[in-house]
Amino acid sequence: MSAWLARRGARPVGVDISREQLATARRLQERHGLPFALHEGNAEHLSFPDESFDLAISEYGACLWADPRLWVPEAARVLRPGGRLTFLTNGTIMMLCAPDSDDELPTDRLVRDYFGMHRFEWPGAPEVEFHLGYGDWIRLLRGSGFEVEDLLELRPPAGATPIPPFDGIVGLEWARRWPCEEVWKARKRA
């Protein structure tokens, strides 16, 4: 996502947990030639000043790594005001039909409660991942000091065919019926 935004003349900044992940976004950098400043960190405490950003993305990231109660508001502190967030996460709907044994896919039946939603700790998997109901969502967002502006609920487009290695975690047919991504956008309030 950085390296689409450097070549359109933005000034991204990636942050990431993983030492690992950043030293391929290196690698990445040195290959195509985009540099950009990287930063090893959390989002949930981030070391950036408020009010440095215009702009604050997670595909698959924070959204999905870090707990929503901490990343949220410490986005929320580092974007300028009318500053964006827009975040992709796994889709409410899948996350209640997923079962815990990654040998299954979703199914058309829901596995777990929806109220309470948020730390998935799943058997014999050493990561915790975060999810939230949309309600829950909309309320952490709002005290956070954002308006939310869209979700969009992600289908596969007609003709769209599986791709490895996503294939392996929800089916095509169920993905045309549920959604299994979401995409949160928002605004922080001037």
Ligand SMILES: C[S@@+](CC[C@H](N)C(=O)[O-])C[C@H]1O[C@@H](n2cnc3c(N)ncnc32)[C@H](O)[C@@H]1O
Contents of the next structure:
Amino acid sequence: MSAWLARRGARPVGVDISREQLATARRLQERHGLPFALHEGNAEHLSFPDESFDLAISEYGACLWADPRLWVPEAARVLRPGGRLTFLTNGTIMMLCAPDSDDELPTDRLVRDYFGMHRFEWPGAPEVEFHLGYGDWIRLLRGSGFEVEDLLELRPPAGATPIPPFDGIVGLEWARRWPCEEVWKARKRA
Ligand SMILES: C[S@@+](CC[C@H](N)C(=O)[O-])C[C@H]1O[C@@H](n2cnc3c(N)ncnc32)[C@H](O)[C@@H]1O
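Right, and the form predicted together with the named molecule of this protein, after the form predicted on its own?
First the chain shown before, then all remaining chains and molecules of the complex.
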């Protein structure tokens, strides 16, 4: 995402909590001759001064793996007034239909509660994910100083080709009927 922004003339700072992921990013920067700042840090508690950035963007990064009750206010803090926040994450309905087992795809049945959505853990897996219901996202964003500008609910086109490994997360037929991914767009109030 940062490479995409840098090629368009932005001055991105790629933030990741993982030293190994940053080492991979550095290798790719060298391979593609595209240097930009990389910063090891936790999106829940950033070391940047207030109002340092015009855009905060997360594509299945901190927006999914960090606690939104911490990273959303932190994104608001480091953005300038009028700055934009955009993040892409799993669709809320898909999370409600996602079985515990990695071997099973979401079906047309709700298998978990909508009320109280927040922390998701998977049996036998070390990772923790965070997903909120729509009202909770809107209240958290607005309460942190953002105006919600859009919610894009992504839908594959008719005749799309399933792409591994993503076809192991959700089936094409499912994704044609319900949103499996959401892009939230918000702007910090001036
Ligand atoms: C699925 S990857 C996607 C990241 C990015 N879009 C990319 O393509 O490289 C998720 C990343 O989020 C990072 N991450 C997880 N928790 C984080 C946190 N609290 N703060 C910053 N980065 C975090 C992980 O280390 C991982 O590199």
